[in-house]
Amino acid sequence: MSPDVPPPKLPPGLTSPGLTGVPETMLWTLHNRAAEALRPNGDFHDPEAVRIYQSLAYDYERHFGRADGSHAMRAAAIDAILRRWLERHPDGTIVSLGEGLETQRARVDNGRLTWLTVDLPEGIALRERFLPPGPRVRHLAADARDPTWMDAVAGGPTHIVAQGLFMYLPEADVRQLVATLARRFPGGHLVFDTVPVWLSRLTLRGLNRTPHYRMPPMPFGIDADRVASTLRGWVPDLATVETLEYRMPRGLPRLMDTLFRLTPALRHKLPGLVRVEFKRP
């Protein structure tokens, strides 16, 4: 924009996110979660996501198309994993890597947990406009691959969440990070999501979500039937490796999801979740 042309005025009370590249994907996931939460017949409740969604000056549908609920279903599945873990470790620490504008803490908070968000500086800056830290909530501006953030975890039961992160990293970086987590948090838990190889390859060639938004490359793709052997090849003494599903909520995406799962050659080629328990010393 020319310096002689003033920037466009935002509607009163709205914030410009000012994101590009991988950090901009936090708006895509926000779009799908908030739109699902706004459905009168939906089962996903996330008033904090709705508040943030309606406070940003951003044309979600122009960039990402109509919301499909996929990220809401992914978030709900991880919520359930965290709630089960918190039943056993009510005073535990949850570390959320690359969290962006995810509002998971508000959905699972038991009033006792400690929460640490680790994200790039631009992600933390936008997050703190809407979700400030507090006595049990800390924000750390850092690359998840830099192990120095691990020094900020006080110890005790720890659950790491890497939601919407690993697919944007090279496989070698994911391998190194998982191995480091296993070494630094013995007895800890990790949950992360995956994309299949075919989707990873499409993004590397250049995949447009809409005419106005090209998805960032996802270098790390893995099919569900390769997860356990791959992770145990990285860290042989993992206590548990479990692959889990999350389903599309309705409509044609739900139908296509079902057809994939009923076809033996395709059932492992869908996005999914991985739950890992690190071996105790």
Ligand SMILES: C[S@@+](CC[C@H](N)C(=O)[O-])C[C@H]1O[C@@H](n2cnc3c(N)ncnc32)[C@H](O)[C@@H]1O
Contents of the next structure:
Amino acid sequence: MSPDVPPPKLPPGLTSPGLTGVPETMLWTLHNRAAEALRPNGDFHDPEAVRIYQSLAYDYERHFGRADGSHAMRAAAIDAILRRWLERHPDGTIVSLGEGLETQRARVDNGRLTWLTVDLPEGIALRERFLPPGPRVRHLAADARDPTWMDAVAGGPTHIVAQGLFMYLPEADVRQLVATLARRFPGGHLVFDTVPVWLSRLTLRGLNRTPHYRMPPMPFGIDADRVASTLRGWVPDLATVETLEYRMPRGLPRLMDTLFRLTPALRHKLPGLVRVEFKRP
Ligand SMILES: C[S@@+](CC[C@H](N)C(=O)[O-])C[C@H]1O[C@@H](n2cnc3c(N)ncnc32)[C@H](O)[C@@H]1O
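Right, and the form predicted together with this ligand of this protein, after the form predicted on its own?
Below is the entire complex, every chain and molecule, led by the chain shown above.
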């Protein structure tokens, strides 16, 4: 900005996120998680998400509409997977690719794990305004597709999380990344989420969430019944590939979700989770 133009005035104490493109989508998922955590008597507890949510000068509803619980349900399902893994590997390393403003570590921390966040430089810069790194918590400003971040993982049991990331990458990049993870982390685990092909196609044509916000293209869409064969085509010797559901919590989205699941032609065409275990040598 030119020195003659004063920066726009922000309400005192608030931070401007200053994000565009795919990095801005971290505010959409934060909106949905924090709003869920703010529900009286809700099951999703995340005071850190609420703190960050309320510290940003950003009109969430104008961009993304009324919050729904989708991303909180997704995050809670991944939390459960990580907690189970940590019972077996309490000193393990969790790597979260494209972590944005996720506060998953605080939700699952056992006091012993090591956590590595990898995100693009603008994502890490904003994250560090609220979530500083520490002795067991590291941040790396890097493209998840560039394997150099893998050198920063000490070894030992490793669980990789890619929540809200793979759909924004071309399929060839996801394939290459999964194959590299399988090679670099034998015995390691991976969890990621998917969007169905119809949703990917809509975003490629141009999909507005609200009149003020167009979703970035999601080039990688996959239906749940194609996941196992596709991943095993990419990496033939995967030890485990499992598709898991997460459900909308309530209201009309829950009803739609139920109708999809009850209709044989549609039940594989919902967003979902994939859990992968890489083979040991
Ligand atoms: C939808 S947000 C998800 C954020 C977080 N995982 C969550 O669930 O709230 C997508 C995130 O991916 C990050 N991202 C996009 N492309 C990336 C890439 N090539 N490498 C690393 N991070 C990337 C964005 O900066 C953003 O934080």
